[in-house]
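So this first bit is one chain, no partners, the form predicted alone, shown in structure tokens.
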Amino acid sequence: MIRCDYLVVGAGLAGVSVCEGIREKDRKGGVLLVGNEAVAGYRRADLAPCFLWPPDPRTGSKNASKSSSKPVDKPVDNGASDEGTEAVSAVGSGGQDPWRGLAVRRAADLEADLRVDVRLETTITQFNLERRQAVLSTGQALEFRKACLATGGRAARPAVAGAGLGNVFHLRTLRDAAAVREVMSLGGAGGTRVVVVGGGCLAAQAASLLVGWPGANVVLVHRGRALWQRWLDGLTAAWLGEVFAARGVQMRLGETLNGFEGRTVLRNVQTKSGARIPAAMALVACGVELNLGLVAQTPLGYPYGTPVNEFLETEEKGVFAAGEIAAYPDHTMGGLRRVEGAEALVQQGRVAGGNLTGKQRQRFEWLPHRHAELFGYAFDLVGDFSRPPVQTELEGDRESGRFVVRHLHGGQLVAAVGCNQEEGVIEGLKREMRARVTGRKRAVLR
């Protein structure tokens, strides 16, 4: 039987960060990391910009100057050590291999850097919290003292006919991203007709990148009446839809997916209005389903996520949760929340790892912040968008591409979307949101 002090279930960005947090506080304890993919710790949010970036028609390599999306050329900190290992993003990096931009972590690297026993391409088939025992898919039994669940999520798959047809893709794993890029590359001079299903950040980013491929014909199908209705006011959402249409994306708004047609490979995408859209490939971006199978039928397996306290510990003493499955109390914005985005996953993982050792007692606090780049517009989404705003205010000008949409409840700022704003402006918005909790004076934006 394998014995370890700390079992970390899930080798995504949060799981690897948990291991780093453990090693910051405990240099000797035995750590076992289990994950079902071949590589670990990469940033899923970077799959689209790294793999879907259009090629340079002259060389076949990715070319930032030819792309319709704004490049990001700053280094990416993947948190490989205490100081952080920097890996240059493939976005805007010419012909660089897209895999490099994700800063993937292989088992040998993790074992050398963190002295962790890594079991990739492995799952846990049995998990007994009471006895602190588990069984791996390899048949090996293990016994652990403490554990952290960081199992993340999987792409939500619509319950419609034809969802299993060839060339119906999601964008959740490295394999997904590589497959999408391969299909686009095989399109040749005739291009590829692509249908993107969804209206969130991933769908919008994917459509904005795919339309830049030679000959690509991209259709965006979204059930909402406007793009990004959750984050923007009505006029700004309509403006964003016009930006997409002007760049060549065919917008099919107010359409609900009904199914995929074809024998073995996709031929058409059908909507509930009866429309049949010819397609050589569909990219479905309809959210995430949490991987809670290990704790199903237990108090840790609620549909919204595994409940944890402010220290990221579950009601099962010595068992923590981090990453997308952890539903933690948000003392800044209120209510329970789950984190999104690479930086949040890294920070939460390190806090959970440190607390797991018992040598740290740190609260996890995070103001939600997502970043997306579409057709040269850099968007920062900050705050709580879970409730429709009572009032919205626009500061700046849409046509110039520099503005802030403020979401207000009771005259207080609860969320904001900044477009092409300096870092100081975004930080000012965060200070103002925190001030409503702390009682500090309202921050003044520059």
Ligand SMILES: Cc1cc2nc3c(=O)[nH]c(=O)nc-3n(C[C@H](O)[C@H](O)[C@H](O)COP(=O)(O)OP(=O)(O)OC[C@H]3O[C@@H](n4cnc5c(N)ncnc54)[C@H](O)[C@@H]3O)c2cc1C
Given for the second form:
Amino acid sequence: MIRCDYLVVGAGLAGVSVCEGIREKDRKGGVLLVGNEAVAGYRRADLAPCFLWPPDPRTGSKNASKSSSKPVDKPVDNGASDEGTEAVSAVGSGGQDPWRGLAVRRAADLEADLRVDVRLETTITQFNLERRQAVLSTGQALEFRKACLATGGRAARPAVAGAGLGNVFHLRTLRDAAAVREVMSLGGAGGTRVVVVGGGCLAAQAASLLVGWPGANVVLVHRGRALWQRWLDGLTAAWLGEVFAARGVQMRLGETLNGFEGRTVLRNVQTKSGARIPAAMALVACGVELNLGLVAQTPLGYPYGTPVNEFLETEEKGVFAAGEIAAYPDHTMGGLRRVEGAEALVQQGRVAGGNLTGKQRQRFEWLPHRHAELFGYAFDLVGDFSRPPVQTELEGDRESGRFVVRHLHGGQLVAAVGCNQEEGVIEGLKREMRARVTGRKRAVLR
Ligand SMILES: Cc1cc2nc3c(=O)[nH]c(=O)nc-3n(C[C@H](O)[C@H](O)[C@H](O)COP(=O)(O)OP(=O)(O)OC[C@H]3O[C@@H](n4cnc5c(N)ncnc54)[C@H](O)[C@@H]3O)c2cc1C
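Can you swap the form predicted alone for the form predicted together with the ligand?
Up next: the whole complex, starting with the chain shown before.
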């Protein structure tokens, strides 16, 4: 029987940040981090910029100067030999270093930096909340005092014919990203016919990068009438669609996926309208399903996520949740929310880790902010986009590629889309949203 003070389930960015938070407050307690991937703690948002960026025609390597990925905080060392690194090297060996910009944490790094026991490529298969016991995929049983769930999500897989064919990909893990790059690289000078399915952040970003590959022919199939409908008003969404079309992405909006055709490998993508689009590869980006299997049938397995209080503790004392699965009360914008953006994941993980030790009791507060780059347009999506705006106001103009669209409810700013804006402008919008809430609280107190 393995015994630990703190069990952290899931070694994504949130899980690793939880371990950091624990160590800041408790230097001695035994921490066990379990994750089922071969490496830990990388930012999935960096997968597309690192792996899907077209090779530089002069050198054959990824053109790092154009990359929209955040600066590398910890380059991976090729030469080391632990399990995690082997996996990374294996995926990197086919291309020219696409993974180098990915801040991957290896088991050895984490053990040395944080003094935690790390089990990668290992799954927690059973989790007993009441007894504080769990079972690993290796068959070992373990007992923990406290736990934090950070199991994140997996790519949603539409239940359509042919979904298991070769070259039908989802983009969630390092392995997925490496496989997509491999197929693109095999396309050769003739290029690859790619169908991207979806209209959200990931689908749009993937299409915008893949269309830059030599000779690539990219079709984007989306059942909605516009891209990014969750964030953009109709006019801005139409403008973005025109940008995509002008850059060579064939837009098939209002088309619903019906299935994939081929014998063993994909040949066509079918839509419900009867269209058959020839494709050598499909990239399906239709959202995420949360990994809540361990807590299914418990009050922690709520479909929107695991409910936590502002301290990130679930209703089960001593059991916390962080990252994509945690549904926390957002006191700034209201309602229940799940974090978006790497910065928020890190901060939330650290708060959860610190609180888990019992040596701090810190609230998690965050104003929702997501950053995405498409064709050189840098978008900041700030605030609450859960309800369609009653009114929008445009500052600047879309054609110049520099604008802000303010989303208003009852005359109050609830969300904003900034395109190619300075940091100061984005911070100003956040201040305005926070001030509205502070004003509301003052009014209630009076
Ligand atoms: C390509 C891509 C681009 C993205 N871009 C953005 C973006 O620009 N902005 C943004 O806000 N978000 C983006 N996201 C979403 C973002 O990556 C997620 O919100 C984030 O990864 C969540 O982190 P997490 O640590 O909570 O979960 P995850 O990163 O999903 O990590 C959880 C880990 O736990 C493992 N696990 C699950 N169950 C078990 C178990 N029983 N035992 C052991 N391990 C388990 C999972 O396999 C996984 O490795 C993007 C996602 C993808 C895939």
